[in-house]
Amino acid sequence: MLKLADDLNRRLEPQERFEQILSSAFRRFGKAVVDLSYANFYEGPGKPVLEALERAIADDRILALQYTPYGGRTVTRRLIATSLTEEYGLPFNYQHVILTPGATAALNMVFRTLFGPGEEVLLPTPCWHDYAVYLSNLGISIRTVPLAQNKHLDLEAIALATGPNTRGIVLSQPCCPTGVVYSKNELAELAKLLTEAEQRFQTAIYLVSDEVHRHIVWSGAEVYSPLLSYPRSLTIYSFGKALFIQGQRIGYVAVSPQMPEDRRLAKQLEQCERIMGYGAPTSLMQRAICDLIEYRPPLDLLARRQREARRKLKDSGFELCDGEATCFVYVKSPMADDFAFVERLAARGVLVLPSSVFLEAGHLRVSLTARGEAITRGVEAMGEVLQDARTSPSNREACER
């Protein structure tokens, strides 16, 4: 029987309670529950993705689906490292790319190579929920650092939690679950701090940036990755998330080129991949990206969506976080009780995730990826509850609490 550590199933606690709830929505409302939880694109990959598909299918040459080597085939991934020189001007090769199914493994690799038990590793919160159960199921220390009020990084505040066991630090640019994109000043500067922070005690710091949503930015701002300003910096990517075919698994960790172990931390993470036993991507996927590496579906659905479910919620009278992109908008909740308030709107087959999930109480994750109409409906059915909870007396207490 598996036995959990009370740190880990603390962690896990919020997702599985929200769970409880999905379920008992679905078995209660069926195909009417309207899913604003989860980021399923419901209108599914676009034309080009499918075509990719079928191609690497249909390929009959000798050897097309069989095994590839650790970290991935070379031609996959020199032309993910020339993409990426492109994109960030940094001089990638292929060996910096280690292909992954998916950003969970890659994160999964970068945690067991780079930090070990008793190490301590930032997160600024709210972050993505699985960040914590992966370095507590490594036995790594977790300090949480809350974002500024505005979600952008709180510098004053990662500065105090630096400390002599700092290893590391996780973040994800664009951030989820807010969609805030931090901006290249922000980012700078946090790289002087941790280059400081490294001088002062004497250690190595690494900055894992999670981008699997760099390329899902609805309101056209800039995104600038971390390792631009900080040389011991490693990117995260999914290319089932860019691609909207999140079940397909498949995405890379790349080094740094500036980093100065960056070809012994490469080599480490190819190891990894061996050591872990379930690292390694499928040769269908490595090969159907090879057409899609500079694709990028199309954003104006998701834009106007975004547009007017941020006017219809703030008409509504919520506050909402100033995201820039991915698919979410991140709202504070009426109620402290986060969870109290989805349960609410569960109970009218209307689905978000409670901020607790992420790490912060009091906020909510809606997701913008069902289809247009059931958008409507729970966008409608969270202003209902809102004035519910405004208008009946026991509600109006929770809210003031």
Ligand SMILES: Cc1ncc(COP(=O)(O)O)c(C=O)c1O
Given for the second form:
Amino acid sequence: MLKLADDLNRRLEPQERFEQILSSAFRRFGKAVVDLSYANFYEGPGKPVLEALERAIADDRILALQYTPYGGRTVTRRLIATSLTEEYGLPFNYQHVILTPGATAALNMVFRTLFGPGEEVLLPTPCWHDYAVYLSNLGISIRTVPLAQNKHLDLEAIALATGPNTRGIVLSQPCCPTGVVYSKNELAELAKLLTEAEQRFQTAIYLVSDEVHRHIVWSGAEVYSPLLSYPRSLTIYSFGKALFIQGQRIGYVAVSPQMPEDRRLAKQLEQCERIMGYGAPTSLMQRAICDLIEYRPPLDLLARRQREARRKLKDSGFELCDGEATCFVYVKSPMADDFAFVERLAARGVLVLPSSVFLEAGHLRVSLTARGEAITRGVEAMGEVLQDARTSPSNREACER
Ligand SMILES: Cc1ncc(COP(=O)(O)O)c(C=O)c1O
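Could you switch over to the form predicted in complex with the named molecule, since the one displayed so far is the form predicted alone?
Below: every chain and molecule of the assembly, starting with the one above.
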């Protein structure tokens, strides 16, 4: 029987509570559900992606579908390293890149390799829901540090939270769930702060930069990677996310070539892939992505959806976070209890994620990955629930925060 520590059970609770809302909405409304919660892209991947998958299947080279080395196929790793070198201007080689079945596996391997039980990791919040679940599962201590009001890094709060047990910080750039792109300046300030902390506490502090959304920038904003400011950084990537084939689970972790112990750490990550047993991606996907490393799906549809949904939500009276990337809109919940709002919306067959899932109360994450007409309906329903909540005397108090 699976036995989970109390801390882990507590961390899973909001997600499991939402899953119940989701399944009862599907039981009640069936296919009519408007699902703006998880980021499954209803339009599916583009033609070039499907064609690359077909080519990989048709490849009848000897050993094409057999085991690959730990760390992944050298050819694929090399292509990614070349592409990273161009994108970041840092000298990556194939050994810096460890292929994984998506970012989830990469994060688990990185946490297991870098941090030990009792050591502390900083999580600026709101943050992607499973960082805390994975860290807690590994017995690693978590210190949450709320982002500033505008959802950028609160550097003063991070400095105050950094102590002798701090071994790392995990953030997503661009940020999930907010869609905010951290600026070059704030990341340079963060790097300075971490370098000072390393010296003061005489210990290595790692920055895990989850960049699975770095190519989903609908606004045209420039995304600056923390790897360019801080040598003890690792970047996490997901082709699943970038190409809208999330269920195919293919991604990687890359160690910064500027890290003093880059080779040693990369080797340890390969070793970790072996000992964890689930860290190797399928050989089929390792082949398929070779043709897709430079491919960027067009984002004009997402950009139109983002602008339209943001305008409509604002017109209905919602307060929005100024995101520039990802498929998400992060919205202040009109009711202090984000779950209460989500439940009311679900009663109309519309699903969005309550921010309690992301370790922050009082907001909602709306994913613009459903079909166009469903998004329109969902956004309208949000406005209706907002009006209802404001006009019903029993709720007025809950809305006035
Ligand atoms: C910020 C972030 N990190 C990691 C993941 C997991 O990515 P993958 O599907 O490649 O495992 C997601 C997926 O939603 C995400 O949004």
